[in-house]
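Coming up is one lone chain in structure tokens, specifically the form predicted on its own.
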Amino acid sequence: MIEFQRVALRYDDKSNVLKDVSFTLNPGSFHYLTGASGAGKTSLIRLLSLMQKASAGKINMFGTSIDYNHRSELVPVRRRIGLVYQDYRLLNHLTVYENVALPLKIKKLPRGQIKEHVGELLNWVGLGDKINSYPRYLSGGEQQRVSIARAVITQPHLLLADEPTGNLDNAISEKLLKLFEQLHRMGTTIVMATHNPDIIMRFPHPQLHLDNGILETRTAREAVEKGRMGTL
């Protein structure tokens, strides 16, 4: 579904913060992007998520070469990938449901059919209490749990989290991570950054591993044990 081939990006004049990146994802997986802060993995989830130009190397998305030169042919490119934050970047002035509803309401569906939708997804993420009220009055965890309902309100083929259990406590970042793994058997590809060794052993998948811009992949008994040995 998704293939880098010799992939890198450099900001400016700068040294390349990726560097000869090659990895393919098959539709339906689950990968954790894991490596120390400054590795590259916000800069490999941007390229994933079309929010940056690589320098160099070849990228294809559900069968579709990514070329910046047409820009509209990334459009429905787009359209099939969801994003979830750690800082969740909600609009404080939107409700929980007008948060959700937002991304049905630019692709311009029927108010009845948004309403319906929203509602049964609110209800799945256990948040059916809250549709009426403000990102502030919720917790860490609701607000992600939020942001995670406006990221696959739109059935998404692939979903990129960046870090999105790094302000949760342990029992909250369980929580969000069986969501995740019911999106996962539902068939949704999942890219997950996470400095979580936790997170890894308790939900094995393999992994994507950055260490200063050089990718190498591990299996998910590879990942556990080195998440084990504190060396992800």
Given for the second form:
Amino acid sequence: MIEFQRVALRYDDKSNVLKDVSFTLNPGSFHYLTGASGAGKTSLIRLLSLMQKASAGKINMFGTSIDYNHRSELVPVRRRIGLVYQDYRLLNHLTVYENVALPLKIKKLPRGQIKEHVGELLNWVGLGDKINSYPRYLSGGEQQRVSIARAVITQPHLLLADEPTGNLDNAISEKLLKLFEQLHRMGTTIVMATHNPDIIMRFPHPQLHLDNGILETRTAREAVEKGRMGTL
Amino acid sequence: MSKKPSLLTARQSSLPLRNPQADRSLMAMILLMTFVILMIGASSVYFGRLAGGWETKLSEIATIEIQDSKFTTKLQKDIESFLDSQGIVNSYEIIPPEEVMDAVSPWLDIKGLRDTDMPLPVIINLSLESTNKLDVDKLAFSLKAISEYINFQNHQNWLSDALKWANLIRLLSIAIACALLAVLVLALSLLVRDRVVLNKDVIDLLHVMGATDHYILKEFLWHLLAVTLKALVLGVVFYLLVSGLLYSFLMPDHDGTELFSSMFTLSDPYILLGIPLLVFIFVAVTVWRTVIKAVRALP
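Let's compare: the form predicted on its own is above, so bring in the form predicted in complex with the partner chain.
Below is the whole assembly, all chains and molecules, this chain first.
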């Protein structure tokens, strides 16, 4: 379970990016994170992925109270999180195989096991034939699939996706969403930031909506209604 | 396709740390520092040994010098019987005129000179039991009493000056070497901090994947120590070549074998191994401290 209690985020220029944000994510849930540009979606993703320290409030993830003063305690929590970026963030000096294997290498898994897992996963995302390619030789959709494979290779409890379809066309976006749906059915908690109403209507899920740093939670039906009205 | 790493950096780093231009600059800096510190270290050891040699070889040796024209058989007998009776004198030897000639001719830049061509002093070398100043002064005084033409020298005056200078040079060398190491540490920490900032996004990504600070540190250490190792090997080779060349210029009469052996005798193994090891440790500690400090500043 993931719990945010009255969390606030303020940057050095003192502007409040997130104000008094409270919510709970149950295991296996799927939430969209919506809001206009600058509403604080990426900031919330950064807080959830433990890349950003909150200015106020309490965060509890998987039974651990998040405290940046105890860095070593953050490591096991981070290992239960997968993150997919809009711009993929693949390491261009590594092959597709090495990129996907990286989280397992960090976890010090034996080489044989890594090879087996990576092979299986790349076949699942349909990139079994690109194992030795370098990211710059792949299309946007292929790069995003590598990024998803890297995020889920450790079978994370929480998968965060920051506008993963932002740079992709509709057909490829739909394929990616189907991958996310499969992961959701396997019990992964998913938070996906998006501003694409078509996706929300096509694959309905509850919504965390940010407006000027204030969070509003919506059911799947409310989310679809808002999507239909074009007022995400 | 991306170029595969070289043998020494065969381990593929998670961080894109391979930057040929920056790596070459770092290598050049460490190579030059190592070379200069090796030169300084070797000269310091050389001076130390030279001074030590003078001290042990010359402090228990004294010389009696008498003008040739004043050196009569009677005076020789008087000196010999006097020296035989002195407990402070271990042994003595009257140096044959040819040896005296051989000894002075290189200084005068003359060859094939006969002892009749030039007035040379009679030299008697003494090996002393004690270097006690009182005993030595007493001996000098007694010799002067035998003949006013006896000139007694025990090397102590000039030796202490020479030792002072040799020690000063050694201290200066150590100070310069320390200053160079400080510059290396400073430059390296700036360079490492730059690389941490440059790779901040990738470090963030690795942190999100659950990498510990020590995992990131290892990535930096592996890469930078591989570059350092290459630079150290090249630095030592460069030093051996330059010291060999210097030796060949300073001692042009020596043959190739001597030149080769001199490169190693000049290069004390402690210096050849110790200084690169010291530089390696300094680099490792600097990288360690800088990376950990910079990475811990990130969330």
